[in-house]
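Presented as structure tokens, the chain that follows is alone, the form predicted on its own.
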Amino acid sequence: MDLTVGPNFFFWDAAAVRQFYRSLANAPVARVVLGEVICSKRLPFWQDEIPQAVETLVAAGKQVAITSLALITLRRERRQTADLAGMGLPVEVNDLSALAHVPEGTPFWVGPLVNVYNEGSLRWLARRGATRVCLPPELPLASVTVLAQAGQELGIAVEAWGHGKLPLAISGRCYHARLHDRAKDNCQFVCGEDPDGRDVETLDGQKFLAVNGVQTLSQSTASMAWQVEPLRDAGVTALRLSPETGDFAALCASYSDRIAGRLSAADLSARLQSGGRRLSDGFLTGAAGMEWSGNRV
């Protein structure tokens, strides 16, 4: 079992994409998504760091794909789908209709926010040339089990989500525009005031979710801190971990020691948690997403 660095959700700016893709490069990862996956209009600000960030990561041994859109629906955004098998990475699908643009026989990876929940699905796209799947994060370990083992046997590698907030859904809408009065043609990009997303209360005051412009996500981070033995008897090749501020190549460094044996979960929990961090797990083995592990032991 090794580690994939999923694409962005969240906008930042050059600078701080210059900086983070940068940092990854002596990260214990072995590959990592680019891209612009929640809105196209993010996209111009900080593009032309792709090149340079895919040359600085595919000179460090890295594997390298470029993500499509979660939610294409306006022709320039179909344009951009086009062009992307042009670039002479792997496509990662996270939207099916990006198929239209993946020539047959091409190898392609498919994203956690494709709904790929049984195995009829995992045959399809395997003879459609998937490669490397990344399991949508909502599904228990008793379907993880069940779709890695049949990767093993269509020789298709199966991702988990190993961390980050979970990506719950997309939107037409931005409800970060909307928030701020404004239309979300005339958005003025405020959800690059949240790089991490915003998060959002009950009328109660009980924070249960984050918003990210079109994306709603999870408010806790999900970590398989104390799942990493179930996943990889399960078959799972990679944990997916999602990017987000602070210090992400020690966080990787950190899970990339659990995997190995030299962090324990209890131990890696507690790091992640120093943070602030609420964690969670329900997904892969409790009655509710928002559970988590650490408080059973």
The other form holds:
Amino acid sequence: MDLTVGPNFFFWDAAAVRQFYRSLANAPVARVVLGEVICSKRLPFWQDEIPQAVETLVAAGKQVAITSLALITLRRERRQTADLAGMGLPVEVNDLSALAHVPEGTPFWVGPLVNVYNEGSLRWLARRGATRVCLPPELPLASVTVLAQAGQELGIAVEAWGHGKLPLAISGRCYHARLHDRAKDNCQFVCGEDPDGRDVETLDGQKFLAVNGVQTLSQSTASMAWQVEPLRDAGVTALRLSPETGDFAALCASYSDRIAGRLSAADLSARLQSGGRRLSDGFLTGAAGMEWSGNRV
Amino acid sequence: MMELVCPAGTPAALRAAVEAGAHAVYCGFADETNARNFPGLNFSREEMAEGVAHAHARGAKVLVAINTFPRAGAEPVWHRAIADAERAGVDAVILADVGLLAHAAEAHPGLRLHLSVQAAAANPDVINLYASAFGVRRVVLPRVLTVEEIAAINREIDVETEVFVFGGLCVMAEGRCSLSSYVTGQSPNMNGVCSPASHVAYSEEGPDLVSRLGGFTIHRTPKGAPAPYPTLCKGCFTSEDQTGHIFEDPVSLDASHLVPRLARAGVSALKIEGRQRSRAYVAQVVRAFRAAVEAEAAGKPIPESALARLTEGQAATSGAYAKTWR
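Having seen the form predicted on its own, could you give me the form predicted together with the partner chain?
In what comes next, the whole complex appears, and the chain from above leads the way.
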């Protein structure tokens, strides 16, 4: 089992992006997916960082893929998506629309925002050229097990969500703009003020969700700290770590140590919780996604 | 004339919708294969066959929604639903999952396929992909598009489009939301339910009636005031110094005044949400919209009065059809 760093969901400035991918060069991860997945309006602010980041990561021996947007509606977004196929990297499809631009038979990856719930979907994607699929975080372990086995038969590497706020929904509406009483077309890029998303609490102060432009995330950080062995036994070959602020290379190293057996589930959890963050892993084995199995031990 | 596609949660609602002027009704089997898997709702195999006979005798079509995402290891349940729908003589099945679409295209080549809104196909490229890969004939568009964008899509595709005009409103791209399972373990994609009643709790606290879903507070309303159902994305929440309906107000969709513009945008069919609604409600809405599409086809103004009654006392929005909604 190894590690994949997913695309950054949040709007960071160019300097932060540069620093982030530089730091990943020496992190113990096998592959990195980069590119803009949430909002096409952000891309002009940091797209010039992409070639350098790819070069650095490839030179460091990482596999690199470029992601599509999660929701493609505008003409500009369709053009951007068509251009991805010509970048010389595998495209990670996070909206099936991207498949329309990947020539049939060209290998591609499938991200967690595409609905892959069953063997039939996996089989169809394999026929189109999929070689790697990160399953939707919503899936229970029983489904992950069936799909990881099907993936082995189909020649698809199956990844599972490993760490990060959960991508729960995508919308046509921008909640950041709405919170600032602005229209989406005049958002003034306010999502950039919240580099890990903006927290949403209930009226009783319960920590609940986080918004990130048109995306809604969990406020809890999903962590597979306690699930490494069940996922490995199921046939999952990689865990996906979703970018966040802070020392992300160190976080990658912690998960790498956990996979290699150098760090226990309890110690990894304690390390993650030291800043007061709430963890969850309930989609896999709990009654609801928000649950945390660390509470049961 | 644009086709009016109406909800039928029960055989009685199907008959009511047909009588009120539905050109087509959509319904599902009583199991997890459809996105309105509510207790007491939907059709047995026998009821489906009877419903089809009833509708066909009166010139109406029956479309069957098999639009959840099959559970890994349990695909035969969904495959059987498609085979049984075809055997019942339905006019089309409404599917969302690519694996299921591939199966239907291969095993049931004569069956007409519609793409469910749960597939959230939001641009011409992906619609054309669904058409070429599976032979999809109609796409139900997700509620993230403006009327102008729908018109632009129709210029670039050869298949029909169907849009929602009335009823419940998803704020998120349909089929791409797991808010409900994060809180309750049950989701539209996997179980065909959102914010299920089994996880709702009401409690009186001081002057308030509090509604919670899976333990999370969704609404706090003064006792005696109307308390909306605690649908997750329409709750009242706090973010930093702001409190309000951060995602959407507790509103429903009413695009009746947009019927002429949707017709000009090249839309083939108008869909009414509400398989969980009573047959009286269904009949009333269907009658009003039938009058609207008839008026539109005859080049006459939409009769306002019939539709005004429907939304009386409840907040309505035209949703994403107007760009400002975003």
